[in-house]
Amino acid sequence: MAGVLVVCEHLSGGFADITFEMLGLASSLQVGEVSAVAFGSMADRSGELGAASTVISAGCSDDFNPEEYAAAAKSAVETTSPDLVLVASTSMGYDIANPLAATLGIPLIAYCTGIEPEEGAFVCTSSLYGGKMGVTSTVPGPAVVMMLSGAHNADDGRIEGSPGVSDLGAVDTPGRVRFKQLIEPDQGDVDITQSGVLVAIGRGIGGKDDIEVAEELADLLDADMACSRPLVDAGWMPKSRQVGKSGMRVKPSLYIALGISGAPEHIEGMKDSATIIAINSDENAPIFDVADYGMAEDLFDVCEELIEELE
């Protein structure tokens, strides 16, 4: 096979974790040379992309422009002729993958969590409906595959090295889109995706004032606070603490779910935690289906006993 091309994603001057996830996956497939296309000045940081043997430098603006980046990715594909193109399943990735596959006339697989090579083709597993359904698709190369963030270990692709750099040159685009301004969301005080222990609360917490009990437990465990979407919608917790499909994907060593029922959208964001402890008064709550340990008890009674023991 001709190999794999990874379309790097960056934001605020650094490569996104999904870039390294895709590089690690590409290397593990062992289907030929791994190359990566980096946009703008990010190509100057090719040493961070040591998992690739070649870095293609696309002469684009550092600020994301969907037309320009999609055209550059197309040129990179035409230059390397890969059997597989990996693009992040993100808002930026959609602006690249869809026109890329359409203009080249090749298949596109979305929401992918895993890939296996098989007799000149690729068997792709996609996660649909908030993780409730897994779909397997077999496609011949070349194909564009959009990888879900968090499906693979970014450290596997975070390898320093000295890959060869190939200059793609300036990209000719129609120029209908202009970058004006990047409006970033308010930064939270904690990046919960990097937390080792999380105490997460849901609607079962009752009221805003009752959050103090969970915060006290979190302090004693040296943990960070997280929550399900309803608490963010109610204005009780900031968006930066939300776990789930529309929030953050987390993989702590310990995830304590207090009063969280376990909607599929929430489970998708925390199911890969090393150990999950669920406390919910409803013994039929779906959260118990993914929990390693569960207690169908009043969360306040359990928290108070835990706090007493920890103190």
Second form
Amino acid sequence: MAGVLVVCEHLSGGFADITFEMLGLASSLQVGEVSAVAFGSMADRSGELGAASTVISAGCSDDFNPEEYAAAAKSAVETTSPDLVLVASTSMGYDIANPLAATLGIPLIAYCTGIEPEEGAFVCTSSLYGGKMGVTSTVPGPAVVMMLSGAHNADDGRIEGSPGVSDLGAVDTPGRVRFKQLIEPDQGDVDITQSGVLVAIGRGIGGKDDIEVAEELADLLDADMACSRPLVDAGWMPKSRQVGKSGMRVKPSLYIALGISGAPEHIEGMKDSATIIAINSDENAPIFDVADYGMAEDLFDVCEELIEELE
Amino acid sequence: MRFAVLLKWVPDLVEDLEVDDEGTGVDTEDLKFKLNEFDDHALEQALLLAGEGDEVVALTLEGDGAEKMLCTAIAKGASRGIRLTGGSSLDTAGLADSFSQALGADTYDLILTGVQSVDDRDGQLGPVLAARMGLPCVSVVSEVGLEGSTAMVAKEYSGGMVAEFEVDLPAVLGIQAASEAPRYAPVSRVRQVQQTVDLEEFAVSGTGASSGSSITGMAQPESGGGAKMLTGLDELVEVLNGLGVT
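Could you present the same protein in the form predicted together with its partner chain, rather than the form predicted on its own shown above?
Time for the whole complex; same chain goes first.
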């Protein structure tokens, strides 16, 4: 059987948006039947996966386990023999898609934002080099493609229905990776997901001592401070302020990005902000693609002038 | 206990990237490269975990940057540096093939590498390597603790959620961030290592491992596609006034 198999992702008892983004994309490709593999008790909610004609129920624990979920996905591929397997380009997806393609001996395309079928092959566009290059790859089916979040509209795949459910049965694994517990994020002193205005800083801020100028601006705008990943890793900002793929997903009325280049991992966490203003000295920075307003200037010059003006 | 850390030399994204004449690659002439930042975190995590009598071995493919990466790793505290020669391909499939050969020539308890790199178009090295070597793997790891023959690792999910796993060793970890910021190696110390330490070599045999796909095009996304570009402070203040935040 040809067609597309979507590997569903869930967290905290619900399907993730990326699941519906992939289902919508799978339907639009028109390369055969769309099936979806759902893990553990999530298969009981097959009615939410109406964009698929078949839901494959993988008898796994509800909590993600790299070994178990990769083995179940492989078993689902062997059962359905799809031309294309879509997996989320997420933390969980990394540990499913890579072993899946490697053990099946089929190609994998990562960080994909778009797919076009072309004479038995798939032309995939990937966002590489921190979002600074769009790379087109041609890959023959069967192939595994990892889809970046936010590249497609989740509503296109959010279709109620009654797909047929087929049971994959229990999955046998060596049990070398054991899930222990899920830890909720520490909200820190401020919950930035509730902030109305955010001043977010990135690597362009330069050094730890230079953060002050952004803090001064945030004070004047009655905004909270946020940041991209590298500043947390450097120990300059607390984890509770991190926006992006492995940080918080924020939707403020105004997001001011200072010295943030706009890697896909960061954009995933802030693209739904009502208004985005980006200030970055690199006029080619990908952040300007998602921003409503941009200034290709030195962030310190702009901040200092703006602070003077506001005072 | 023996730790392996896999290092990769990648374009520095601070630089302006341009497409090469063939239109299928990044123009590397005059382009500055650096150690993949996630690999730097993987190295730091290994150095933090290593105790007395433990060994941290840094491995990378021969070529530009190899000596600098390995000597810097030793200057930071790694015990040995191995340069892999004869590897045919720089995509993830090729790297996994080369590294699996070198790692298979010795015994390692924990293999650490960066969770991803800026150019890993055909997949992330950690889990591909693990699948090839038949080892368990956890990616996007930001905390690691060792307890006997197992590792306790924290894997990051979206929204700041973290899952804790216990993993049997030997295992591969894709490191997102070390528990502490990567340490700095003074230039003088790196130079001293370059002058006094002999790097090891391992000859890889070509197996023709390939990604199974080809790059047919490369282009910079249109810049400023969405943003209305402002040219002065007055325009910025006007926008802020319009939004009612000033």
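Numbering follows the first chain given and starts at 1. C-alpha atoms forming the largest set that superposes within 1.5 Å between two forms make up the rigid core. Keep in mind that this is a model prediction, so the values were computed, not measured.
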Query raised in the report: So, does Phe15 move by 2 Å or more at the CA between the two forms, with the core held fixed?
Result: no
Query raised in the report: Taking the rigid core as reference, does Ser28 move its C-alpha 2 Å or further between the two forms?
Result: no
Query raised in the report: So with the core overlaid, does the Cα of Asp222 end up 2 Å or more away between the two forms?
Result: yes
Report task. Taking the rigid core as fixed, quantify in angstrom how much the C-alpha of Val243 shifts between the two forms. Result -> 5.1
Report summary line: Cα of Gly259, core superposed, displaced between the two forms by (Å) 9.1
